[in-house]
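The chain below stands alone, shown as structure tokens; this is the form predicted alone.
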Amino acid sequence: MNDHKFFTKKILTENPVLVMTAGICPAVAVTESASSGLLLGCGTLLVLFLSSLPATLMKNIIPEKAVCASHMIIIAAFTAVIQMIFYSWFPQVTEEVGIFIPLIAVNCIVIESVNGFARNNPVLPTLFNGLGTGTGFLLVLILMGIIRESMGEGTLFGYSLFAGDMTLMPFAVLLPGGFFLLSLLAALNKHINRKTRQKEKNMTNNDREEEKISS
């Protein structure tokens, strides 16, 4: 497999959250508000990339009774470097995401991608992974708190987008919509992946034919 398709089908093949149901409490719990799902989205990518890389190059170096133990300390160094650096920049948006941020180091994804897929592959393969999956969960919580927030509070990142304190749908920046919203886009999800997968099997079908045709 090339290394860039490890990107590519985080995306939607095996999202992390539509595909995996992996991270789906921070997923619901941050997206009242699309700067909340974008700064925790931007958080959790960062640490992914940033941890696929020593922990990769480190694998044949870590004793195996010490790996997980390891991958855990150099996850909870970058998150909290992360963390510091999101109160310094974005005090706000992050006193508003809470425990969620340092929550980080122990998100099922981030130790997945680290401690699953870094130890036992290549270090482009591995970073491409991480990529691919942080950006893949990042993609999610924008989505839907650019929904939950317009539909429920009638703004966007802050600024109103209708006149007066008027709201399209108050139920969606609950807990209950954020699970409905969830798991429509986990079928749109399905649906696209199922259409794509039947037009890459007709393609396949119609050059097998061609060959057939042609010999």
Contents of the next structure:
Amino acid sequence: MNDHKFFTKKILTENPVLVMTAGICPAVAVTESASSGLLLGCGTLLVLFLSSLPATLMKNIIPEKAVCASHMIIIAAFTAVIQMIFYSWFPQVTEEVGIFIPLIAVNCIVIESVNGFARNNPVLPTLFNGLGTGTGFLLVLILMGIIRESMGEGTLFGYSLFAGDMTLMPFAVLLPGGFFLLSLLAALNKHINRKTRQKEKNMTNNDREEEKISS
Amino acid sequence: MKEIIVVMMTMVLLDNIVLAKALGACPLIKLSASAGRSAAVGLAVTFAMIGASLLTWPIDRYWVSPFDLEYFRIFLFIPLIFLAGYLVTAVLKKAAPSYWESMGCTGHLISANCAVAGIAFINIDQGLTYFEAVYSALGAGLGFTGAMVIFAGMKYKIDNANNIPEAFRGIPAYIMALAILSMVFIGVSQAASAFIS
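If the one shown is the form predicted alone, what is the structure of the form predicted in complex with the partner chain?
In what comes next, the whole complex appears, and the chain from above leads the way.
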């Protein structure tokens, strides 16, 4: 079975934020601190994973016209649950993230993978796809949060990194800094993908030549 | 009247929903093509925002707030916001099919759009009155349209440039352009707020 491929390819080659340009808004607006990036990433991963399960199980019951609306209701219900849990467990960070917790429900990533993938695919690939998409988003958010917080504020998860109030680059915590960093990450991802594709191409070409020689 | 103008101009110029709050950056990058098409999409999003504000505000004032149902807010609001976007796309499809085709986009980027949902939640958080909420949505929509038309021009320039490094072609260059636009905008809005106050 190759179902785990749906998980691995979503992390680098089809990363939801860096390649598919979905969910740029939370990725830029929330990652001013690493902890809020981590919280929102976990929330999105949970909502995505939990709501793709009923969506794929009920795909034969829901009539074609009501698919979008019923998926929206499923996603909204899980987002509400996640918000309640986060408020009781991590009240301070949830307050910081603010309106982006409710906005998980209209996040392009969640909607595209629930509405586009779950309704046409069996259970196991859907679960792997949900997990992979969420993990790809979570990794981007944590990476951006760590870089932006350590450069802009001189702290990491609230602990100060340098002596005194030194900051390397206060620009990093502003909104343009977030866009800038996201663009650099997307370019890096594109570069890595191109290199790996070239390597694979070379490998297959070499194999073919060897086959020719041996035949 | 004065308050309404202040609320609207704040949403267009100072608190621009895309460039100062990063809401709705995904449709901005995906949908902006020519200036005309971008304006069409922007106006559709504006109507969806007004519809979402019209629907959600009374629910919050007369049902959620009096009975302390804050934990229930997301579950009530998201379907309503989706309904507003769906109504706008349905009306557009019926009333102006050529206009709808010229937009050339799938409906869910309008109905399920961070900017549309965000403005409904922001209006409630700021405690605006009903008319202020509607005008704030109108201002946010106009700000979104403006950003989209500006970005369409930048996207045209990027697509036709031939000296961009290989790794930056396409999406990374668009995001970089958005970063520069947002930087310019924040500078202008700081200057404007200093000038006003």
